[in-house]
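The data below hold one chain only, encoded as structure tokens and taken in the form predicted on its own.
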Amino acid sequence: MLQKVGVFEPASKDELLGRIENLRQLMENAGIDYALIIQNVDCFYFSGTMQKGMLVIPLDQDPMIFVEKGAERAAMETPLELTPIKNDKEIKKILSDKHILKGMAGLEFDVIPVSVFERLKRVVGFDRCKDVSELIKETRIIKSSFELAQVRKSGEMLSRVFEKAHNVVQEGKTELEIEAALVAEGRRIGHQGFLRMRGLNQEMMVSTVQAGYTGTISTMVDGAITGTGVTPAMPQGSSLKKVERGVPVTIDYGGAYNGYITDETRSFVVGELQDVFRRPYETARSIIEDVMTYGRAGINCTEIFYRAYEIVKKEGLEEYFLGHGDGKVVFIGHGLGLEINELPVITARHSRILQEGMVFAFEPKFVLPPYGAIGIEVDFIVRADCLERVTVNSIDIVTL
């Protein structure tokens, strides 16, 4: 195996086997005898490669990576043993010979289309199956020291991009011009080029820039500030709207280093910020400062949400918090990792105790039609006695 793949450090064999063992423990408790994993990100998480094929994880035998296309590259990317195949029809005989096709199969029901499921059932030949996707999400929720190192490097990417924004945001520039410069900066320092989001019809831009009313228009994306984009064919993201004096420009940027995603938002303004945005911005900042004082392992995610909401209520800004009208979202935070919508989710109704090693984005934002939107988003690593910031740059609004 190559020691380096490009400029990135691959996960070690012990790292991958540890992840597999964690999943096996959950599978055993759930009555699943073997998992058939085909989704790219899940395959990468457990094997270190996402070349075309299938990862099979039995409870009591070594994992098997079947590679139909890209076997030579897969061998450079993973320290685990590979089984090259010409097509997926070969998998059934190999698994049958190893007596694996007995008992309960686990499949990723949340991402596998029905047609693919039916083909797997026919070609692989399992009799019984249940969903393994929630177990995979639970396995991935606690990041290892290796993963946290990747997250921090992704955070360094974010910090550099936001520093670049100081010189890019100018009156009269379009949202797209600003985005183009910042995406280019990320690519220059190793950004993978896009973000991954789990689920049907889930798509996410690397960066979204809003400069006024475009931040108030809701769309299908599950986010408070989503932008209008330039076409109904991609109804999100930056547009041709130009930066105006006194109107905040929100820049939501997703870093991506070695697969690991970070996601933060900063606000910029040319000239003096209009009064309508001042109190919402200060409220968002107060919420960030509050969570940094008490957030740590052992705190319930619902408590985080309610504390933030109480601050909003005191300021009388509930109508504009986390969106407006049908554009409101129910979460103030979401987990991060290889996908941008991992666990934990920080809402009023999802009870979950924070544990050391979790990583999440925390984003108090306000949408104020017809004027615009403003907010802050900060990423945190959960520690035993605190929340560790992923980035180092200021969360202050930048006046230009």
Given for the second form:
There are 2 protein chains.
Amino acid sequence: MLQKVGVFEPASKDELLGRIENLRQLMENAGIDYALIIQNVDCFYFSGTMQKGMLVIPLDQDPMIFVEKGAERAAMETPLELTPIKNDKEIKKILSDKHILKGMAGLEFDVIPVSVFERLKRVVGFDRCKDVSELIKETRIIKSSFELAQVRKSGEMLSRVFEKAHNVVQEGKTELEIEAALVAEGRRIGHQGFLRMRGLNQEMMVSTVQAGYTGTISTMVDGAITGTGVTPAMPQGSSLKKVERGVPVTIDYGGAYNGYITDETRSFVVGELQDVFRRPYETARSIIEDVMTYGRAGINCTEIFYRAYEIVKKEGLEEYFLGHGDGKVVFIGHGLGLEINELPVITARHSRILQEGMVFAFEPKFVLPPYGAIGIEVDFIVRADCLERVTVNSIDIVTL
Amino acid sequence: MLQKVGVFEPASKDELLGRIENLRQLMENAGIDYALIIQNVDCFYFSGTMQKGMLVIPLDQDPMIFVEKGAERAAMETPLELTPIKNDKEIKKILSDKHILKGMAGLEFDVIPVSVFERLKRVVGFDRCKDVSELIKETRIIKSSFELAQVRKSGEMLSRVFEKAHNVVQEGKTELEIEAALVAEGRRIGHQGFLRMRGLNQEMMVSTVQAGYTGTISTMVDGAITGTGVTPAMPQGSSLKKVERGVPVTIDYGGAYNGYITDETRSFVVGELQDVFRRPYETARSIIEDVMTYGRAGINCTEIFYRAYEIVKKEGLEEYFLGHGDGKVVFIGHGLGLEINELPVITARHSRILQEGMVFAFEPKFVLPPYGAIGIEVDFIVRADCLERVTVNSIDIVTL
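Now show me the form predicted in complex with another copy of the chain, since the one above was the form predicted on its own.
After this comes the whole thing, all chains and molecules, with the earlier chain placed first.
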């Protein structure tokens, strides 16, 4: 029944058991005997469903998916066995009978609030516990072929939206009008509705359109061009600023198909691009063209960052690269998957070798106060011998 | 500059200091000497800005707003004094010099992840701490006249969207098409972009449209009609189900103006409403008409719940009221403000006397598998002698 009304393309049983096995190997090395997983995205990743409950993955017994609410739907979503429960107090007896609770528990310390943790300790009754969230992130960093198929479909959605943008950006339109039309376009073709970003206070708009000085205001959001938004209660995103002739409009958009996020940016301009933006735009473009000549599995993320930085330095644009003033960010790329802030991070700060199946957004952007901002963002799937793009649109600035 | 592009209607200094004073009184009774607040919404509520940093509210010294990123913007947003810092390690020395750290700290245990808590303990260096989140929720439950003005403007936005819906709902259109058009309409007139829901795994669409059996599928979401969504990765919201003649379409929509959320539902039908939905619809309507005859400050929320339940029982519709099977919820209303799950909760489970300035959504809804769902939701501001509605639209089912 649900297949008729949406994108119910489930992961297979083998796929899910493979993910669980990958996590178990990391757990064993870390001395964790069982993982107690409650965050919705992590539950979905390992079980195929995020209905209310808890996923328990012991090292040497079958995983258990406890479901408190939405059990009927969960049964349609996962090929794995479910354990319906009335409330989470039943979990203690079941785990205790299986002698699981004596071992070291692994919990998602990066997302479980203190009061939920305290309650779990009481209700589930574990004694010893460690953080399992880094291990989960490491498991999720390599996408399976099933996941890459979802990423590519998410990229197709994004391609259609950027194509549509050619007819939407116009002189005198507000950033909000452009965003509204493009978000509606994505949603009509099956966009899941919003993007997920892991961690406290991490919020991300589906799309941010900026059309001038609104792109130069720095905010709490960890991005180079985050937009001004319409209120201090939501200090990011599009605003009532209108498109002006010669001033670039950047459209940052997150596709989201069956959970998988893609995230690209294109620049548009009505009439002739003002001089101040030309060299920054060409530099952004050179950085992307460069990474596509050598990027592949085996390359260190720090190398990618430094090589981009060298191109920027040669042009003398360091001051404006990846933000300006306290709005500068330290990364030029970030991993993508079920969340928009996955591993790897492309930065000078962390050494990390690219491996086949990683997916990341790459975003050379320039912020030029008080004029505006310009840049390009494209997503790559890491392959043995190259980087594969997920959209078909040109990275050229679109002149209208 | 920012005023030109959005809804930058800031709370005044007196307003913010009044909120802080209200919290201090509760802190004093609870034995908390200073609050360390880091969740974005709570920071915004007490300081007017949610740029990256931390808000410290001691019982007997001035509040301190530490800002790590977006300091320039924060200065435009808050009338209170800021303390720009390079990173949060500077906070320890400042608090220590003021002899603040010796006392009992209050932290938002309901939202701070375990790893953030552990880091704060190390970096800020407090010894003793308690949960301050219940006190913050109690402070936020009574809206000031400034806040009520924002709620009313949020209601105006909602009124415009429901008016627009008359021209959008049509036989053969998908739920997603209807939602996309209405979300775009709200955004163009300044909707902040998304709705906030407090706590782990709490996610809420701006709008959910359901047009038949998709409204009967129960999900993890704590609501009676939550929609099917388009993927198990986002198991809520609108889907590709099309509008059929005679089957009600419910449109649940969250207005959001300058932070403040409103949340109402209307039912629409193309042609003549099928018999099975008639009595449920009339019952929902009677419940709303009834509460408007007696609702006011001084009434207990449990009384409101029981009185509605009596009306449902008289019609023999208990099985379908507020959901069906494991999708049943235990509340008929919930508080509104900067988050969509604020206090008060209108339920049999918690006694709570309504006070002037509370704001809540009231939602008698029926789920009738396998046919569909129907219901009405309206928002009320509690006044001394009545309940004030926030939208101007009729609660009548709209026949198209």
